[in-house]
Amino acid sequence: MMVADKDSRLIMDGSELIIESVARAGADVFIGYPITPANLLYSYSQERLPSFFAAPDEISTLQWMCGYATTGKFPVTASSFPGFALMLESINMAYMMELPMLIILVQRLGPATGTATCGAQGDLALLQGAISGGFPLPVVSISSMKDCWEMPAKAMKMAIDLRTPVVLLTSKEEIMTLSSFSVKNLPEIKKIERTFYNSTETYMPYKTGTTLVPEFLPVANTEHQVRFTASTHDQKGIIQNTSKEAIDNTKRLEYKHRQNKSEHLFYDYDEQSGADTLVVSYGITSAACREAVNAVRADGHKVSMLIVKTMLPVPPVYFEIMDKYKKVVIAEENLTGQFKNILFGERGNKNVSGVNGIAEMITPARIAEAILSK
């Protein structure tokens, strides 16, 4: 794992930060089942977290990670689309009992198995949908190694905040490719504080306040009963119909992603004054839009470029930044423009282009043709 001298180059992989990351954040427990190409980090959190359980599926994975957050624990899994698809009944149940866990999704060609060694970008729109009823899953992505040390971090963050499953968005080059990395200059990362209920009133585990998030008390306390629901419930926890007060308390599962955004966003804006042309991408293509970027400046040509960290809900501020430009370039290494269409819909924008593919990593030759095309 990293050594402690930060003046050196070390040759690692992106699992073997984002592991360390989680670690010194205070993730306590990695549940898993291996699968490609998530398997580094299924091997790097049985050396590094304090307990490690390799579960006999991902049905078992989700359920037993539950189990520890009601526990006041904090778990992490890795998977990719096969298994992820396989956990998410077991989310909407995390969702709904509103369970902190982070979930590492390492995207792979797809459809269905797909092919185990060949990276994409396809998951977005998965997650997009992933929740019943059309609520929003948070979803953060990394963009770059650095990205592999502090983005885990915050999306553990994210999760404990909002009481939420969090989805981290990676894909096979991203985080198994060897590259001489310095660690001179990342930051400190510093283990989470949890706080949890504390009070001698009766505890109502849904009840909230103005951050529309209910207060967390594990279920292993001895002042306090605490229920944990996955059905339509009360504040209390009680299993309701559609009565007001629990249509009420499902409601708010959208609304406190919504008010509490602005504390979990995450973006790189490089605007260069005069561009009247913006490039988007997010994930491994980013590596590609700042080479295609720093090639078309080189020639003298203006160009802004937006690298997208906090993928979902979707930020208003996105918006706003390519409102400002004459052309929108949205890079992205799937065959639909996932990330487009959940932006401006089917219909599309006539100001907005793709640059899309499949089982093969998009070049910065392609992206500096689309940002110079008329």
Given for the second form:
Amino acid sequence: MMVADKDSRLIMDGSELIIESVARAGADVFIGYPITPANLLYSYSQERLPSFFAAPDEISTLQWMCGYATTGKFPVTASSFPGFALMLESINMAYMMELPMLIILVQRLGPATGTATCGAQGDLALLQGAISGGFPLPVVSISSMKDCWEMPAKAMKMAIDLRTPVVLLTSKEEIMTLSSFSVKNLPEIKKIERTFYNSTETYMPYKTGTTLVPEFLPVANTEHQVRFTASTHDQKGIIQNTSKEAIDNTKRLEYKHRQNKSEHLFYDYDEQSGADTLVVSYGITSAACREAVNAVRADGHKVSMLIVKTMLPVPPVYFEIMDKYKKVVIAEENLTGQFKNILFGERGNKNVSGVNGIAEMITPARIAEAILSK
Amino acid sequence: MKNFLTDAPLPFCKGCGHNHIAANTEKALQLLDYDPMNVVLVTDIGCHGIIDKSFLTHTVHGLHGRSVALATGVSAALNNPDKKVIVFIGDGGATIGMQHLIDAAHNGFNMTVVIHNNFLYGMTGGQPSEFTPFGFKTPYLPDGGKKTGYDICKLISAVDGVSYVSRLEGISDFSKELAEAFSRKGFSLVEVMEICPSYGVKANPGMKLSKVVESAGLKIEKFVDRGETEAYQTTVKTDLKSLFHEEDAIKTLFPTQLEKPIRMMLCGSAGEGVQAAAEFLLKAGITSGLNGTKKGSYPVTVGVGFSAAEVILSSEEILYTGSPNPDVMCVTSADGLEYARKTIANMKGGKLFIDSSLTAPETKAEVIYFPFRERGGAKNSSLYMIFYFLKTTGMIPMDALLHVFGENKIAKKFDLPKMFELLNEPYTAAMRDETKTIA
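Coords for the form predicted in complex with its partner chain, given the form predicted alone:
Let us now look at the entire complex, which starts with that chain.
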């Protein structure tokens, strides 16, 4: 059995898994501008997706994606901070128009152009404040090769379910490192079948029924007029100043993203009975965290581990889990502990400490040391 | 004949040319017998953009200056020239989005852009745009524009791929001209000249539109008309294949057990086969039944400077893929040594294989010098290094490396017996010429 599994191994990188995942889930197009270290996603997409566009810059990228999304097609892009920064206003537009799309953010060392070929986990704070008004932008991250397969399709489903752009947060090492990996027993990914408004009643693009998400209808359909608007708008999609209907519509954007639906909640909780310490991590640092936990447990110590994948908005269940422990250690590859600060604020919490650093991956030894420190 | 505008009054100031553009757009679409459900109007920020509520077509209202890029996505996705995509944009928006205009024209995306040029920013108080003509006054330019404005028709006419470009004055009936632009496939552009009644007229009392246009040296004419041209077509591939090449699965031919993982680092110069050598090691490890990872590091200029690779082989699952304290360090060049210096100094044991032209920094690793560059040449130094390292340590079977190397096309041009001969030739510390070393 073991031999058969071994004999099915390929040499792969995470980018291949990510693009195959979005292709099978039904992504229609990749639109992008090259940037290190996201280029593998660009090149695999060119080969694998039905359509591919090399946009002249990242503002165009996101605008083209928005246009694509208005027609009911699903666009994907990949970038790193410098390109992502250019996309920001247009991501706000996609958010306001309620256009589903996937933006893969491959983190590298900043600030500014920083070091293009060095990985990092430095963009979470930016994502937390990406939408003007403090509205939550959904962010999911990957923590293993298996996640490179599963999470992109799940992020797409989330984008379609919530009619919203979703960011898939990764970093250089996660998507560029080659590994021996078998694709044989991966769970199947099926094409996401989208449903559109199909009533004969006049379509109101931003009117909701029983859910907080309005039904989608592609622009240029021959049955109903469709409007998409980036400015404050009423249920018809017509620009308003601050009418009650329009402001209620804007408030709905907050509520729809904060539903904490179980189908959009992804984390691995490895609970050890009797443990007083919980180690929390995400993304590239998850692997070091798993290794540290294995080593600490092998030495007879007790520790639980929480690897978070649904990052933003923060699911309340994470606090419920953390509240069970006397000590919480949060490991992430940035200088100040961005996820820790999002959870506990600048003032922090006396029971919570961080393992942080930049310009190199956090080592299992440092995490183990933090777990064991008194 | 279908209506394209609601019965409500248009939302613009009295005397504003935007009123004429809306009315003439409706008339032009009626002339062409369009159905409003086959028309998508894309607008952005500026007075012109508030028109979308008056149109009975589909409407998309986006960000300032980005309507052409937004329409590009709509048009490319619809991929159907019978669906008419029209962009309304102001001179301010066209200034912001100049790249989008040039790009859409260059690609010939199916759309008609109608530039509402009233020479200033009407929504924010009459500030000048890049289209403000020489001498034209605005509340912010009481002495008039100091430079000529963009001639957008000339600029876009110069772009290869454009179907139709014209400039007209936004007075009376210009529906036929608009209809002509709308009927062209690919990218068409019409610049409509106006004077803003709120800021332009007040700042330039008595000045007529035709006079402004004439003194700005802007020609009212058709700049380009390629007639019947091909519509832009988006490539939509259907013969797509999985990225997974399961036929390339690596068989375990030389089963090996490792007591603990081996972390190896190869450091050399770009163009000297460091990454390829590391991949041979990785594949040899997998052929030996081990798990493996490999990653590369290099400066952004991939053709010069250092090139480094880390390979981890393990009988267990590999989690953390860093190698801050590798078991084996291989250095083939000065670039590589510079990159690896700190790591070498940190090594608490293990082996350092280093080219004999270099001097190893202080380290607790066992230092093994060998003239890889001299015997293999710079280009083959990394390959010589991995074969030598395996020959010396036997960490994984040499047969595994020979097998994966033999499968590669470079093996055909490579003299393997010669390499082994040179690797087997003795090399002692005494032979190292200290005068040639690079510190």
